[in-house]
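Let's start with one chain on its own, the form predicted on its own, as structure tokens.
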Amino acid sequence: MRGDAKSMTVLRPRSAAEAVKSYAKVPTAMPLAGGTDLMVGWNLGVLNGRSILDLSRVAEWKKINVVSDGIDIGSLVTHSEIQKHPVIRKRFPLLVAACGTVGAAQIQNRGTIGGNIANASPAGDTFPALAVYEATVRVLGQSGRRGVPISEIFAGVKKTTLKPGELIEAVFLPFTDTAPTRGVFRKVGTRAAQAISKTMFAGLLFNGKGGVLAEARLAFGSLAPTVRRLYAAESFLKGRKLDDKTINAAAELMTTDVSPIDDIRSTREYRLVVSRNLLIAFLKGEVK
């Protein structure tokens, strides 16, 4: 079956308020942001007869605003626009690196950060970086606005915790009081580019006094139904020196927080081995 545009009803709100109102009237509508995933479904005919909520005219969701305590990225900002923004490049380089791995240039020019989150793939490229930057997803519905920590926005594979009628309007990234000592984003796939990840890693380290670690933020994608912070390893590392014994012990705690599976792209064993090696190399300063 092929996509039949004549069978679809397209709603095209011009503002955030109108978008929420339209969604409330037609709660079965499928929100459309960049369309890089949705159009695959349309091409296969699975959206025939559906109502589509086209958000492309909501101008206020296409803006990047720098405020005193962080940066607000509108949900319709593209991966390409994120890569070009000078403040994001300086303060959130892991997100810039992650956006640079999303498909090819054409996908980066169309795909949006809000659509990436709403799609809720376990292999979402931006998610590990958003996790270690402790992003907040701002959502809007008829009952008003609320902020959802990135760690709480995903409910499972292709599922979010958005309430009926809610839409993602922005992603807020808070500035840190001190700059990270070290930061890395890495994606491992079948190819060097245009590949769905086998595993993804984002890590930030903050040094403390006396040569010990003040804080570690470590996150993996594609190792569980949703992006996962390595909370057990992070807690263990805090206040310790990064010697080989400590690093190896932290790596052994990975399976406390992740649960990879065998699938068409890779095996559980491969994912664990590669991810453990990535974590160790990062903590040793061998991955930059």
The other form holds:
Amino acid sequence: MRGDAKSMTVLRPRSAAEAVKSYAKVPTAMPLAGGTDLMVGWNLGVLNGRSILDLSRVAEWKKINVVSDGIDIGSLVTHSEIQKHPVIRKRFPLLVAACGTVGAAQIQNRGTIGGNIANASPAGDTFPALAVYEATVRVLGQSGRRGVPISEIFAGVKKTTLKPGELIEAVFLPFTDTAPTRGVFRKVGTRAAQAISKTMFAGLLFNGKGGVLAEARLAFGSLAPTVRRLYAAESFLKGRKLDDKTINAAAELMTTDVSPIDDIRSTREYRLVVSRNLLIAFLKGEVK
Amino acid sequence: MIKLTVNGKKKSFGGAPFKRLIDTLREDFALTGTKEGCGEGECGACTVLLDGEPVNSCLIPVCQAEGCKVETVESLGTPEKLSKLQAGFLACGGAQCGICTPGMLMTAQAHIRTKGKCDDKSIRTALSGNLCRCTGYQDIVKSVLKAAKGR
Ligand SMILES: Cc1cc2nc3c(=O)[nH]c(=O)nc-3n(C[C@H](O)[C@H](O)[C@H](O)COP(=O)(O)OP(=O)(O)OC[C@H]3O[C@@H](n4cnc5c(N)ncnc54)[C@H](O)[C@@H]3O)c2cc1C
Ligand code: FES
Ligand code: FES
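With the form predicted on its own in hand, show me what the form predicted together with the partner chain looks like.
Zooming out: every chain and molecule, the one shown earlier first.
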């Protein structure tokens, strides 16, 4: 079956307030941002007869606002726009790198950061970067606003903790107190473009006094139903010198926080070996 | 009524707002140069420019193109007077069966229009969302390079 345009009802709110109101009236409506996920399903005919809440006219959510303690990226900001923004480029380069690996140009020009999060794929490219930058997803519903830490927004494969009637309005990234000493994003897939990842890593290191680590923030995508911070390895590394023994011990702790599976893209074994090597290379300063 | 500009001409569309842009272009505006390959955003055959940026027209409901400028392959040259890019494809054998060509041309058009550098590497990155089943990639890149040199 194919998508049948005549069977669809399209709601086209012009503001955030209107969007939330329309959604409350038609709770079965599917929100639509850039359509790079939703339209794939629609083309296959699985959404026929549904109502669509097209958010693309909500101008407030297309903005990037730099504020004193961080940067607020509207949910409708595209992967291309993120890559072009001078402040995001300077302060959050891992997010810029991640947005540059989503599909190819055509997908990056339409796909939005809000759509990426709401879609909640285990392989969502922006998630490891958002996790190490400790982003907050800003959500708007009938009963008001709330902020959800990135670590609490995903409930499982393709599932978020958004409540009925809630929409993502923005993602807030706080500036870090000091600039990280090292930062890396790496996506491992079948080919460079248009490929879903087998594993994905984002890491930030902050050096402290006396040659020890003040803080490590490490996150993997595609190794669990949702993005995972390596909390065990992170707390082990804190206050230690990065010698080979420490690095290997930290890598051993990886499986406390991740549990990759076999699927059509890769095996558990492959994912673990590659991810472990990636983590070790990062901690040794061998990947830039 | 949905109003948009297609290849410099003002158009309006009164049909179903969720009709895909590709279908509206082909069926309602009789612009059949834009081709459908996969219908799922993977192949780039359906690429058109939306406000100057390459997008997959199979993933866009026409209501989202309201007020936008759409450019299709028909906006390039004519058989009598090819555009530089089309001439490049002809000279270097950038088209084999031709099904990917309209999408390749539009993505490449957006790339050579930007003032930035246009070399082998940047062309390959720009075109990475356009698949060629005839695997004519080397000659496609050569074609774009030739056109870029004549910029
Ligand atoms: C060929 C191809 C390659 C791709 N490659 C990648 C890749 O490499 N990495 C990757 O991470 N993704 C990839 N994707 C998936 C997709 O492009 C991204 O997830 C994109 O960011 C989705 O954003 P969108 O605006 O297009 O979402 P849409 O399709 O508009 O929406 C996606 C989902 O989110 C919901 N939604 C959207 N906006 C909101 C909001 N503001 N509030 C609440 N719910 C909302 C929708 O209801 C829908 O369920 C790919 C897709 C295609 C077709
Ligand atoms: S037909 Fe649109 S990307 Fe393949
Ligand atoms: S020329 Fe045949 S698909 Fe590219």
